[in-house]
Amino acid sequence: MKAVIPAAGLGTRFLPATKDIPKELLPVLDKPVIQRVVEEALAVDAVDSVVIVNSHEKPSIEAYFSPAPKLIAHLLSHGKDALAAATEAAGELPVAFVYQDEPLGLGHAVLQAAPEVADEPFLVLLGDYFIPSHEVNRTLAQVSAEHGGCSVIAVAPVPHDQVSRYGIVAGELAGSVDGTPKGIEEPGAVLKLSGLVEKPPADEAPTNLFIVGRYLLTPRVMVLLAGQEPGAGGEIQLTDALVRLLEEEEMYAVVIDVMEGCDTGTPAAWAGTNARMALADPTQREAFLEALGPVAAAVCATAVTL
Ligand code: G1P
């Protein structure tokens, strides 16, 4: 199975450090974004490799997951080994690539990867957020498993005023991910859907459930893809063809905690996520303190990881 991450975007909420640098290759920590989503979605067994969704805009995307011959001799010959062999796994990755040199939006970006993906189901991650246990795709891959087959997307709860900034789904509680009983917001709840929507106003949003941007999706998607019109804000939106999708075809949600997971899309999300990986990180949570100062690092050291 082949996993899906657009990467194609401006990166428009991070200017100016997006001027140059892709937002996808942005560190957290001692790695850039997109290979802890790339180390992701490797981490379950059914997939063997991902295909990343890039512009010809941003090449050093492909540079950084290409091999390093001299730096990595360099590094050797300076004893430097555990720096080699990091650099050198980036570069090992099983990665491909498609090419979106147009904006038109997520369905279409996600269509960019049809050629790879074949007649297989995939999974599609987007690439400003990461979820370091690994845990949600393998969740999807085993409700698909429990139903047919069919499409499962990860959805959260988030606060009603914000709802008309994300895919919205509609549906019925099925059941759970260990079988124990779930209220329809509470993390496991597994649903049934009913409907999607995206970037609909909040008065007419159907519940408080957010697309999170890890889909599980059947190839059937892709033929639809292909003759989605523009939806919300003028682009093809993925939402818009799952939702001709489930006239066709039972798809599931299952119910995360969004703080499993971590948010870089933003510079203030984007600190948040460092600061939390630092203090997770038994390598680095000292010196993180002590950078922070005493103060500061006294509100840290209390503060919610992962
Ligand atoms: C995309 C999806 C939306 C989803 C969101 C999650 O929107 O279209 O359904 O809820 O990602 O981040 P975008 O953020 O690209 O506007």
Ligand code: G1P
The other form holds:
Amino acid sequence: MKAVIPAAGLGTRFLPATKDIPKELLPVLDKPVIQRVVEEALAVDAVDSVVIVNSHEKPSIEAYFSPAPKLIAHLLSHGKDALAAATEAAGELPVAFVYQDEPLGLGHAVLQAAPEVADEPFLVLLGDYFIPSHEVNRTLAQVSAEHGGCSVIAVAPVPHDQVSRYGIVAGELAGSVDGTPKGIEEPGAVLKLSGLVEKPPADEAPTNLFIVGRYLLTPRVMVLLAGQEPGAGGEIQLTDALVRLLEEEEMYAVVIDVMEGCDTGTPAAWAGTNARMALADPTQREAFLEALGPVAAAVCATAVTL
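Target state, the form predicted alone; input state, the form predicted in complex with 1-O-phosphono-alpha-D-glucopyranose (G1P):
Next comes a single chain, given without company.
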């Protein structure tokens, strides 16, 4: 099975920093965001490789995942074995590239990976969000297997007054991941979906559960995307294809704890994610708190960590 990571966007929220550096290569501690997403995808046993949907304007992403023998030799010659090993590992990850050179929507980006995916189920992981525990995609695979290989997406509750900012799902409780009773918005709940609505008004939203950005999809989705008409913003929307998929196949959702994930989609979210990761890393925590200074360190020391 392949995992698809859309990464062709312009990263305009981070300009001017992303004028020359792709947003996906901005670091979270010692690794760029996109490497963390790739590693999350590969943590699923069934996933053998990752397809990154890139733009030809961002060749540095492809360069990052290429071997760097001269750099590795230099590091080894200076006794920096751990850095050499980490650099070598990044260049050996099983990553392939396809290209989306026009910003025609998430659905269009996913469609570019169709030749690589062929006729198999596939994961989609949005490239500006990662889940350090790596558990969510495994759970999607588990629930899919339990329901005949159907499509499964990750969702999480959002405050009711914010539902108009997201894709929202409709459905009924169909059990839980571990078999214990769960409420419909409780992490671990499994829903059988009856609909998906893109950015509904709060008073029309069927639930408060939004699509998080982790999908396990059947190959039928690629066929539907190939004929999908433009939707919101004049773009090919993945959600629109999933609405059509529901007319043909069952689809389920797994509720996750939104705090499991780390958002890097805005400068503030990226900075916050770096702070969370530094606080959670025993090799970084003390140095990070010291670097913040006494007042900020006192506040940060009481913050919720991963």
